[in-house]
Each structure stands twice: as C-alpha cells, then as structure tokens.
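Next up is one chain by itself, shown in structure tokens, the form predicted alone.
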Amino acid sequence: MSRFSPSEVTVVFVLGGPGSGKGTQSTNLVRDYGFIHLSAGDLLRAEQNREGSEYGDLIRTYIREGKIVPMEITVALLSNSMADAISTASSSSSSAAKARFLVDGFPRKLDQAVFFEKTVCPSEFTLFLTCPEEVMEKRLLKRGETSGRDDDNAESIRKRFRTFVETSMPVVDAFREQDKVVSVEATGSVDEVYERIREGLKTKGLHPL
C-alpha cells in the first residue's frame, strides 16, 4: 500500500544526465507550477551533514565512489520530506489543491522506481532531459570551477555520466512503455529548453497554477 494516493499528490519525476539542467529547470517549474521541489542528491548530501544522522558515513562514501546509494534511505528521505511539505501547507492554508511534488534525479534505476511507486505513491510521468555528453561535461566543469562539489571533476562526471547511461535509461525506457514520459531536448539557451517543457506538460495536462 502506497503512503500517498495519486488523487492527492502529483509526482512528476525529473531525469537526463548529470548536466542536463535538470535543478535550473526544476526552479522555473516550482515558480510557475507551483511545485514542491526535492532533490534525492540534495536531500542525501544534507544527510551526510546532519549532527547524528545514522546513514551519515555510509551516504558519504556512496556518493565519493559514484556509486547508487542504497534505496530505502533515500525512498525514505523522499517520503518524509513529502509528509512534512503536505502537513506545513495543510496547516498554513486551508485550501484542498493537490500537492505537486517535482523530484529531480531520481529514481536512478529501475527497482528504485518500482519501489518508490509501491510504498511512496505512483508517479505521474517523468521529464526526461535528452542532452549530448560534451554540452553536460562543459557545464559541469564551468559549475565546478565555484560549486566545491567533490563530483564536479572530469573523472568523476565521466563515471557519473557511465553510470546514467547504465542504470538510469531502463528507468525512462519502462515509463515510456507505460506512456509516463516527457522527453525534452535540454540544448540552447534555459528559456528554450523551459519552452519545451511547458509544452510537454500540456500534454499531460499539466498546466501552470
């Protein structure tokens, strides 16, 4: 039984390479959609930092090695940052409107999906960011001469982009199948990539609140 019910929250997830634009386009869609944004690798990275936290060492190392972080943790950080946004909005208005959650990078492989929409709730589709290899290394290394990202570095956006490619097109491939996928080209300026997506969503008629 799924924690949420999809007549009550609608989760789009936000996929494409490491580089895609994916956190700059999720700022546009919270600003005019009126999204809920969580991103896995934000909500794991202040995990890592949180005084106390049991996954705090195991998380770090993950991360490090480029490796996946095991899903129940970050299913669970999902879930509960999900719970807290309905119970703040719930108290602070009294209207009913359904929660939109936006959440970017994840999942990152196909059992991470099954899991997340058996126990959290089915998504809604996924937004999938199609962007060419050499455009997302240029941006992350322009984004790693000031982000103090320990993965912004040539050797590791090479890993990152590998393990994408690996783990992460099953995922699009089985929500396409099942005709859940937005597919934008991520190249040219942000507000041209920001066109095609809003013209995506009116496809699933999704429209700005």
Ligand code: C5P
The other form holds:
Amino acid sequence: MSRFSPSEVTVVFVLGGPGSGKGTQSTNLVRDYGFIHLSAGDLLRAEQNREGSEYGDLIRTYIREGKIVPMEITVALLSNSMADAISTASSSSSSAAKARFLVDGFPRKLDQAVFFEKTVCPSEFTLFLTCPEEVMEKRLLKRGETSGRDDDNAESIRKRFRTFVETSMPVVDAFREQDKVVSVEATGSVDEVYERIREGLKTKGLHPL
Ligand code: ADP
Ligand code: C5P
Ligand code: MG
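Can you now output the form predicted in complex with cytidine-5'-monophosphate? The one shown was the form predicted alone.
Expanding to the full complex; the earlier chain stays at the top.
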C-alpha cells in the first residue's frame, strides 16, 4: 500500500537533463496550476546543510560527482515533504481541492521510480523536457556564475550529463512504454517552452486553475 492514494493526490514527475529548465518551468506551473513544487535536488541540498544531518557529507560527495544519491534518502525527504504540505493545506480553509504535486528532478534512476510509486504514490504522468547538451551546458555555466552550487562547473556538468544519459533516460523510456510521458522541446525562450508545456498538459486533461 502506498502512503498516499492517487484519489487524494496527483503526482506529476518533471524530468529532463541538467539545465533543461525544470525548476524555471515548475515556477510557472505553481503559479498557474496550483501545483506544490518539490525539487528532489533542493531537498537534498537542504538536507546536506541541515545541522545534525547524518547524510550531509554523503550527499555533498554524490552531488559534486553528479551521481544519484541512494534512493532511501531522497524518497524519505519527498514523502515527508508531501505529508507536511498536505497537513498544512488541510489545516487551512482552502482544503477542498485535491493536492497536485510537481516532483522535479525525480525519479532519476529506475529503482527510485519503482520504490516511490509502490510506497509513496503512483504518478499520473511525467513531463519530460528535451534539450541538446550544448544548450544545457551554456545555461548551467551561466547559472554557475551566481548559483553557488558545487556542481555548476564544467567537470561536474560533464559527469551529470553522463549520469542523465546512462541512468535517468531508462526511467523516461520505461514510463514511455506505459504511455505516461508528455515530451516537450525545451529550447527557445522560457515563454516559448512554457507555451508548449501548457499544450502538453492539456492532452492529459490538466488545465490552469
Ligand atoms: P534545471 O532545474 O532543469 O536544472 P533550471 O530551471 O535551473 O534547470 O534552468 C537552468 C538555467 O537556465 C537557469 O539559470 C535558468 O534561469 C536558465 N533557463 C531556464 N530556461 C531557460 C530558457 N528557456 N532559455 C534560457 N535560459 C533558461
Ligand atoms: O535536480 P538537480 O540538478 O538540483 O540535482 C542535483 C543533484 O542532486 C544531482 O546531480 C544528483 O547528484 C542529486 N540528485 C539525486 N537524486 C535525485 C535528484 C537529484 O541524487 N532524484
Ligand atoms: Mg533544478
């Protein structure tokens, strides 16, 4: 039995290579569709910096190497964040609507996908942003000028691209076989990409609030 039922929450995964625009477009979707945004990478970075965390050093090393953090850590962070968000929503007055979660940067490996859907909640579908590496690299090097992220440097970026191709693409392929992928080209301006995303979500019956 999963912790949450798809009848009470909607889970949409957002995947795409590093720098494809997952975080940027998630912000748009939160604004217009009432999604709650959970970024696996953001949750891992917060856990890395949390005083007293037993996983801080491990997470730091995995992130710098562009490797996938053991799934138990990431799934627990996501599952607990979902529970927190639901309990916050149900204690406020506007609790009637079904919670919509946008789970950004997850699942990055097949074992995470299987474990999450079994123990936390089955996903509705995956929004997949496609982008050539040259475009993503340019965006990430620019982001690195101000992000303060340990992994926005040329060497880590190369490793992250490799992990994406070898480890994360099989997840997209598996969901595609289940007809659960909305693929959107993520080149061009932020607005152009967002327009394509809105069209894509329409095909899954999702509309702005
Ligand atoms: P991801 O979460 O997929 O790694 P981000 O949303 O953080 O990607 O975007 C990576 C960088 O590229 C950010 O600095 C962001 O401002 C920028 N960016 C995002 N989308 C676009 C776009 N369509 N065109 C140009 N720059 C973009
Ligand atoms: O999505 P983001 O670019 O913020 O992820 C940064 C890093 O966090 C990844 O390169 C990876 O090391 C780690 N991560 C992970 N498992 C996830 C998401 C992110 O290990 N599901
Ligand atoms: Mg991101």
